[in-house]
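The form predicted alone is given below as one chain in C-alpha cells.
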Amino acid sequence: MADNEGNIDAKKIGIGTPQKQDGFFLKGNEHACYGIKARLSQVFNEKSGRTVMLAFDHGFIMGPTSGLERIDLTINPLIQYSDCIMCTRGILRSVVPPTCNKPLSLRFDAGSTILTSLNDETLGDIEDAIRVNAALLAVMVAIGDPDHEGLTIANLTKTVDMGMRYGIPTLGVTAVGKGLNRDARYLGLATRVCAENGANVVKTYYCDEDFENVTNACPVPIVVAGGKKLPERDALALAYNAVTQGACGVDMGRNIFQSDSPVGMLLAVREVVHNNATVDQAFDCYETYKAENK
C-alpha cells in the first residue's frame, strides 16, 4: 500500500476539459469490445483505414498449388511486406517464422477438398487460435450452395459468438461457386448476410458493374480477394477499382506470389491501397522493382 505521508494533492485534474472519445476507425466496429478493435487495428492501417492480406491458405482445399509448394521459398520473403498474413495454423506452425510480426487471418474452418463437392465445413478450435495469437477468424460462407448455405451460416454465427467471447472479430470469406454469379446483386447479398450475422469484417470479390452499391450496403469493412492470377497490370487495377469503390483493402494470394516479381507486385498494390497510387503509377512501381531486382 502507498505510503499516505507526503503525497501532494492533485491539480491537473481537467476540470472543464471532456475526456476525448474519438469513433473508431473502422466502420461497424464502434460498439465492438477492446480486444476486438485492438486486432482489427493490427490488421488495418489507421491512417488510410485499409490492409493489404497476403493470402496462402489454398493449400487447405486446393494441396500444394503452383507458387505454394514451397512456402518457406516463396512465402516467407514477402510477409515483411503484407500488413497480415492469411494461413492455415498446419502451415502457420510449420513454415511460418513466429518472428515476422504480422496479425494473423486465421482460416478457422475445414472440410472438403477441390476433389469432392466444397464447403462442407467444420469449425476449429478456439482455443488453438488463442495459441496461435490470431487477429481475425476466416470462415466460408457458401450463400447460394443449396447444400451448405445453412451450414456455413451457422458456422459463421458460432464463430462470431466465439470470437465475441475471447475478443477475436471474425472474416466472413464468400464463396461463389460454379453456378453462381459474381454480380452485384449476389455479392451485395452474400456480403450483407455475412454482415448481419455478425462478422466485424467481409472479404468478397470485386464485379465490374456496381460494386460501389456492393461496398454501401455493407455495414463493416469489404476486403476483396484477388481471385486468379491476372496479368500485372489489371490485378492493380482491380485493387484500384476496388478501393476507390469502397473497399477497405484486398485479401490477395496468387497475384502475388505467381507474379514475375512477387515483392515488386506486393509494393504496387501497397501503392493503390495505401497511397492512392493510380494504375499507371503502381505498374511502374512493379516494374522498377523488377527492373531493379532481376
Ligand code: 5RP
The other form holds:
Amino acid sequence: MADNEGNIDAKKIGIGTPQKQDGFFLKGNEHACYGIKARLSQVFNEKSGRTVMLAFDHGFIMGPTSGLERIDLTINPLIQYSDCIMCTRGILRSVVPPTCNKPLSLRFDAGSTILTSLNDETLGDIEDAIRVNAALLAVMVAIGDPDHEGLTIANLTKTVDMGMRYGIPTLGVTAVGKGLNRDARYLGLATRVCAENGANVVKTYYCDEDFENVTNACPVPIVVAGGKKLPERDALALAYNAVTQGACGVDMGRNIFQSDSPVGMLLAVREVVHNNATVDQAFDCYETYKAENK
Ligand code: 5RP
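Okay, that is the form predicted alone; can I get the form predicted together with this ligand now?
Let's see the whole complex now, leading with the same chain.
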C-alpha cells in the first residue's frame, strides 16, 4: 500500500503556508480569464513586462510594400529575434513556417486598401483564428474618420466579444483619421476609446510631446508602431522614448525590415525594450552587428 502512505505524507505538505496568490504583470488585465492571461504571457515578457512584436501585415492594405516582396527571404530569418509576429492569415499559411514557435498577433480585420478609402473593414472568422493558434486578434479602429469610426469601433467590440468567448485577447490598432494630428490629445482619445471598448492591448503611434499622458490615461498596455522608415538612430530613439514614457514595447515593421541591417535593428530594439539600453548603447549594438555581418 505504498500509494496510501505517499498520500498521507502529501497531505502534510504545505500546511501553514498559504497558497501563493500571483498578481498579473500586465496592467488592466488582472481580471481577465486564464486563457487571455496565458496568451498575453506568450506575447509579453514577464520579466521586463514588455514585448518586441515584428509587424509584417502591411500587405493587406498596401500590397507588396518595400521589404515585404519576398517575406520568405526577408522576414522569416528575423522571426527568431522577435517576441511575437503580426501578420495576416494569408501570409501565415503561405510563407511563415509553422515551426517558428512564436505567438501570433493575427490581423483579424480585412477591407479596403490604400487605393480607395481605407478602414472600410469586416472581420475574420474566430474559428480560423483558433485554428491558426492566434495569441492576439488585431483590429483597426479609425477614430475620427467620419465614414468608418462607428464601423471600426463596432468591429473592435465584436472582436473583444468573440475573443473573450475563447480566451483570446484583442489588440486595438489605432489608425489615424483624416485631418487629425498624431498628437497626445488625439492619441490619448483613440487609445482610451480602444481600452474602454475592451481591447486588452492597444497599438498606437509615439508623439514627441506629452506621450506620457497617453500611456498614463490608457488602462491597458500600449505598444508603439514604428511608422515610416527613419534613420536607424531616430527609430531607436523613438523606441527608447516610448518605453521610458510608459509604453510596454513596440509593434514595429518598416524600421526593421527596411533597415540596411534588419537583424541588427531588431537586436538593438530588443536592447532598448528589454534591457533598458540607452539610444547610444542600442545604436552601437546595431552598428556592431552590421559591421560583423556584412
Ligand atoms: C499596418 C500596421 C502595421 O502593423 C503597423 O503600422 C506597424 O508597422 P510599422 O512599424 O511599419 O508602422 O498596422 O497596417
